[in-house]
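The chain below stands alone and is given as structure tokens, in the form predicted alone.
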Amino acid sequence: MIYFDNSATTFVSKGVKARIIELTEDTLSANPGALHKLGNKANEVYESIRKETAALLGAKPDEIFFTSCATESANTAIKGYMSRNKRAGNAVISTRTEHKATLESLEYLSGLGYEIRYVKVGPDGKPLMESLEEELGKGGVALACFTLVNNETGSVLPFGDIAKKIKAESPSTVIYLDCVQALGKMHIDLSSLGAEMCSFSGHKIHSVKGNGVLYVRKGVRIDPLIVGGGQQDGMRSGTQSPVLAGAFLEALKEVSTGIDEGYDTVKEINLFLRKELISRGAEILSPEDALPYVLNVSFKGFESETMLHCLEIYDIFVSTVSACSAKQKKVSYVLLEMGVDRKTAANAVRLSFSRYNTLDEAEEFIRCVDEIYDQFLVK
């Protein structure tokens, strides 16, 4: 089997799988929220977690909070933000690329009566600095919604100068960042990024799903999603996870520790499947500069899910559009976004790798693509 098909989710590391048995053993398993000292001892742990987990971001303890996904992280900080700091302004600025957790809370944000301001993307998927300076220009920004990594084409936000831009034009904008798809494939220091609340998910990593974190800096303050107990500090209610918490640890460490050599790999990858695609005419949507795990291809001949299913055939594994959109059977409305054309998008396949792919299941994948063509394309 090949697995191309990471953004997606990714399969559970063995080493994630022992830190969970080990962490779902009796002594463990009590409420950390209990006044005996089962109770204290599951809260030690899981302070010990959080505490752990934030040093690796480069965050305070305080700053980290264990969510049940980045889909949840995303709308706690989007509406949980605009909720709380009403005085901050009416609008908030995006793009139209964004993940559907975000443009999903932005539309219901609209429905409330809050503007939505759309910058526009290049061919290269990033937002263009005159129509953001356009958007800061009309006043009244609470708050600006970007994605790192785009998760359909690799496509790198340009951060540092969007930030700057930001605050230097409205100082005081709040940022929000989703950073899935970056997670373990860049260096993040959540200290210096200059994003005051961000996004995170476990099953990206290779963690199992169902954890996730969001980070809020200290001093912003926002409404919670999810109200009860007032576990987490009051921003997010609920009996906390330890073995959630911990198998997101493990990942992050696993991860964070080889991320240089996994980047180093999947680079290599990801030039020679580009090398050996375009001689065969297919074409590159993901953007040259784009981080090397995502590549985005339109195989000319075959629209895109066909593609996948004869690729199936042959126990390899892709996508074609985000996994949270595939069975809409919708054309990325990413890709439109980035002007290429509806029937160029309509053939667009996703590979998306981890630092387990190898380069033979490259040369295996190419080897079934050229069988597919000789046997299934109509001449």
The other form holds:
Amino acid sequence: MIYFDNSATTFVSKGVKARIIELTEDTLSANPGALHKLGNKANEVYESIRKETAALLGAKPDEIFFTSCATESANTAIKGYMSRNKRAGNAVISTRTEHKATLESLEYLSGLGYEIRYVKVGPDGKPLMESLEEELGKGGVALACFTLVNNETGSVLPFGDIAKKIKAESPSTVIYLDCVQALGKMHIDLSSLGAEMCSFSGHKIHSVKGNGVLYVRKGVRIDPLIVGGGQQDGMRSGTQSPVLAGAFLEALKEVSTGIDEGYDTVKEINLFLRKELISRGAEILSPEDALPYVLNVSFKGFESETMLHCLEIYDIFVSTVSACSAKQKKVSYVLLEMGVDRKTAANAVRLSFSRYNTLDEAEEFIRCVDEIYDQFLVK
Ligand code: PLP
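Can you switch from the form predicted alone and show the form predicted in complex with ligand PLP instead?
Every chain and every other molecule in the complex is listed next, the one we just looked at coming first.
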């Protein structure tokens, strides 16, 4: 089997599986909010997980909140900030190439009467500075929402430049940054990054599904999305799960080492595939300077879904547009926004790698693509 769908989700690492078993011991299974000593012990474990997670991300423990997924983190950050800071302004800026977790949160805000201003992106998927300047210049921007690495193309946001521009033109604007596809692939230090709020997802870094993180810089106030028993400093009610938080931490520890070596491995795979695919007439839609973990490619003569299923015959797994919307059979809105024509976008397939993929797999992939063209292309 060749799994090139790591941006959709990743396999659970052995270390994470082992940690989950440890954390489900009876002696650790009490409610961390309980007053008895078992509860205290569970709470101690939970808090130490929070502390270690924060340290690895370059944050303070009370800036880290465990959520169920990055979608929840995005909803909490975006809706929560605007709800709490009504006097900060009525506008939010973003791009139309964000993940749906952001876009739908913005759509929700639009329904409440907020003004959502979309910054245009160029053919490389990066926001155009003139467009950013224009939208900031209209004033009243309370929040800016961007993504560090685009999940469909691997396009890397020039975040330093963007943050500098935002803070220069509109110093009170708070920045929310989706870091889901960057975690474990780029070095991230929240203390110096320049974003006030960030989201992360466990299942993209070899943890199980059901765990995410929201970072909110100290001093930034947001309303919680989930209210109830007031756990996690009232920011995210619901009984804390040391198991899920611990699974996230274990995965984070694993991907926080060897980032550069992982990058080199994946870069080699990516360059090999680019060269081989281009020589076969395929069009590479990921920009040249994209993070190599994602390679978006349009195959001549095969619609995305047909190619996906042809590859599946060979036990090769890839995705069409982002997996969450693949069933809606829509052409990628990200590619269209970047100016890719509809026909090319309709044939786009996303290959996404992890540090555990190999060059042998890439060679086998190419061999199978050749067979697919020989066997299935209607001439
Ligand atoms: N943001 C990006 C860039 C993603 O790729 C994804 C997942 O596809 C998400 C957010 C949502 O993550 P989760 O599945 O944890 O809700």
